[in-house]
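Let's start with one chain on its own, the form predicted alone, as C-alpha cells.
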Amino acid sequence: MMGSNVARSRYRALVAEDRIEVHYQPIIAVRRGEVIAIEALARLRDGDRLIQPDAFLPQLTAEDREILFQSVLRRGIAYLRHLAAVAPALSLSINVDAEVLSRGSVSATIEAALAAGSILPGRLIVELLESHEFPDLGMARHELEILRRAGVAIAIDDLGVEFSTLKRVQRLPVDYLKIDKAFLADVAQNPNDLVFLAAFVTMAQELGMKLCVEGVETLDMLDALRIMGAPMVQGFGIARPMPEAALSSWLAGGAGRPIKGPPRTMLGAFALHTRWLRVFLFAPNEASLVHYLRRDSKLSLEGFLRRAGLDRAPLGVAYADLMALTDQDTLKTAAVHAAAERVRVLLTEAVIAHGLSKAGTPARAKAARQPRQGIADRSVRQGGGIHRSDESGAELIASDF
C-alpha cells in the first residue's frame, strides 16, 4: 500500500490528468414507479485499478476537488444529452462540498456547462456534501441563490448523520433532503428506526421540500418506504452505481408498472402499523380520525396477517384484540394504546425473526459482493415502474400506498 504522501500525490496527479470516470446511480420516484434522476459519482482510474471516492477525496485539496467537480459536471451533462432518446426528462444530481462552493465560481461553472450542453437548469440537482464546513457561508448562500434563481435544485446530502446537516437546512436555500443510509443500515434488527424516517418524511412535507431516502438495499426496505410515503429512494436494492454503457442498457431494458396496495413484507407491515400509531397518537380523541383506526381502514393489518397465515398466531390474536377495541363507539384510549404497543412489540419480534430479503434479494452483508449493476438491476427500470419478482413469482412494485 502506498504511503499517505505518495498516495496523495498520485491521486492529485490523476485528477490533474483527468483520469476521472463517472458512475451513475438511479434515484426512484416511488409513487410513479420510475427513475427520475441519476447521481453522478466520481472514480479515479489508475491503470487497471478503479479508486473509490472515500479513498481519494480526503487526500485532495479544494483546488483538486473543484477540478473534479468541473469534470464530473461536464461529463454528466454530456451523458444527459446522450440519453435523450430513452430518458428525455431525466435529472442529473451532482455533488459539491462546502469548501468548493465557498470559492465562488460554482454557479458560473454550472451555468456555462448547462448552456454549452443545451440542458435546462431544472434538470440539475446540486447536492451539498457534509465533508467540509463553509469557509465563507455568505459566499455559499450567494452561489446557491444564483443557482436557485436560474432553476437549479439544491439538496442537502446525508441528512441526520451530523448535527451540522440539520443546521444547513435552516441556513441555506434548499429544495431536497437526502436521508443518510445509516438510518436503514440496522433496520432488520431495529425496525423502530423507521420511526425516525417517518419523522423526516413529515418534516420534509411541512417544509415543502422533496425527500430521498438513501441506502435502500432490499425489497423489504423498499416495501416499508413505499408504505411510509417516502417520495424518492436510492440504493443497491434499486441499482448500484454503474458506468455509462451499463446504465444506458439498464434504462433501455424494459419497465415495470407501479401499483398501490397493502404491505407485502413483514417490514412493510411494521411500517403500516407505525402509520396507524402516528394517527392514533396525533389525536386519540379526534372523532374525524377514528375511521383510520378501524379494521376496514387502509391502515389495517388484518388482511396482511390473514394472507401471511398469522391471524391465529400471537401477533394475529393481539391485532384482533386491538381491532376489537377500536371498533367500539367510544375509544378507551389507555387500553387501545396498550394493545397497540403489544402489536408493535410482536411486529418487531417478527421482523427480527423473519429477517430481511426472504423473497430473494440478498441481505446487506451479501450486497457488497454483487456485480456493480446491483441487486435489482434486471427489474427496476426507467419510465414505467419498479418491480421485481421473487422466487415464487410474486411481484413487488414500489409506488404510492
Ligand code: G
Given for the second form:
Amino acid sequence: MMGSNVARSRYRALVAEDRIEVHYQPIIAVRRGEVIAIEALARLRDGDRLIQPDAFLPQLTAEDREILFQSVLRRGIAYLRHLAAVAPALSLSINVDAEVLSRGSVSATIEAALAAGSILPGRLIVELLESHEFPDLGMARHELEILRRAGVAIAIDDLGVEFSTLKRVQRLPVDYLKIDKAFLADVAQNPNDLVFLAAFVTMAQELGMKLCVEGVETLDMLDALRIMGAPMVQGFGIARPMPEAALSSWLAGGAGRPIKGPPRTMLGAFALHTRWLRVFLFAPNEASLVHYLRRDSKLSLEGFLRRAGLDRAPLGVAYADLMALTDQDTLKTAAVHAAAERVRVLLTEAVIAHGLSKAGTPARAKAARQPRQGIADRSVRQGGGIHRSDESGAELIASDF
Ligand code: G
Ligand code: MN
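If the structure you just shared is the form predicted alone, then what does the corresponding form predicted together with guanosine-5'-monophosphate look like?
Then the entire complex follows, led off by the chain already shown.
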C-alpha cells in the first residue's frame, strides 16, 4: 500500500500528465428501453493499475479536479463525435463539483469545447456532484445560469446524500435530478424504501425536471421503477461503465425496444400497490377513487397474483378482500385503508422472502444474479427475458398517469 502522501503526489502527477482514461456508463429511457445518454467517469492509469475516482478524487486539489474535468470533457466530446453515425442524438453527462464550479471558468471551458467539437449544447448534461459545498455560491450560480441559457442541462448528482440537498434543487438553476443509489440499495430488505423514490418521481414531474435513478442493479429494481414511472435509470444491472471500444460494440448490439406491461416481479407488484395506495390517499373525490381502485383498473394486482399462483395464498386472499371492499356502493374508507395496509404488509414479507430477482422464470432469476452481463444486453435491447411484452394486450402501465 502506498502511504497517503505518496499516493496523493502520485495521483496529482498522473492528472498533470493527463494519464486520464474515461469510461462511459449508459443511461436508459425506461419506457422506450433505449440508451439516451452516457455518463463519462474518470479513471487514472498508472501502469497496469486503473485507479477509481473514490480513491483519487479526495486526494486532488480543486485545481487538479478542474484539469481532470477539462480532460474528461474534451475526451467525452471527441467520443460523441466518433459515435455520430451510430448514435447521433446521444447525450453526454459529465461531473463537476461545487469547488471547481466556484472557480468561475467552467462555463467558458464548456462553451469552447462544444463549439470546437460542433456538439449542440442540448446534448450535454453537467452533473453537480454531492462531494463539496460551494466556496462561492454566487459565482457557481452565475456559471450554471450561463450554461442553462446556452441549453446545457444541469443535474443534481446523487440527490439525497452529502451536499446534494433539496435546497440545491430549490434554489439552483437545475432541470435534472439524479437520485443516489442509496435509496435503492436495501430495497430487497426494505421495499418501503420505494416510497422515497416515488416521492422523487412525483417531485420531478411537478417541477418539470428530468429524473434518473442510479444504482439499478437487478431486474426487480428496474421492474419496480418502470411501474413507478421513473423516466430514466442507470446502474450495473443495465451496464457497467465501459471503455470506448466496449461501449461502441454495446451500442451496436441493437436498438432498444419499449418495456411494457404489468409487473413481472414481486418488487414490481409492491411498487404497483404503492401507486394504488397513493391514489387511495390522495384522490380528490370518490368518483376517481372508484375508477382507479377497481379490480379491472391499470393498478390491479389481480393478474400478477394469478400468474404467480398466489391467488389462494394469504396475499391473494387479502387482495380479494380489498377488492371486495372497493366493489361496495359506498366506500368505507377506513376499512379499505386497513385492507390495503394488510396487502402492503404481505407484499413486503413476500419481497423479503423471495429475495431479489427470484420471482421470474429461472432464466430471469439467473440473469439478475449476473448483473455484470447487463439486463439491458439481454432483455431490453435484444428483446428476450423479462421485459418482453409477451402477454397479448399488455397494458403500458407506466405511461397511463
Ligand atoms: O453518481 P455518480 O457520478 O457518483 O455515479 C457514478 C459511480 O457509481 C461510478 O463510479 C459507477 O461505477 C458507480 N455505479 C454505477 N452504477 C452502479 C450500480 O448499479 N451500483 C453501484 N454500487 N455503483 C454503481
Ligand atoms: Mn454522476
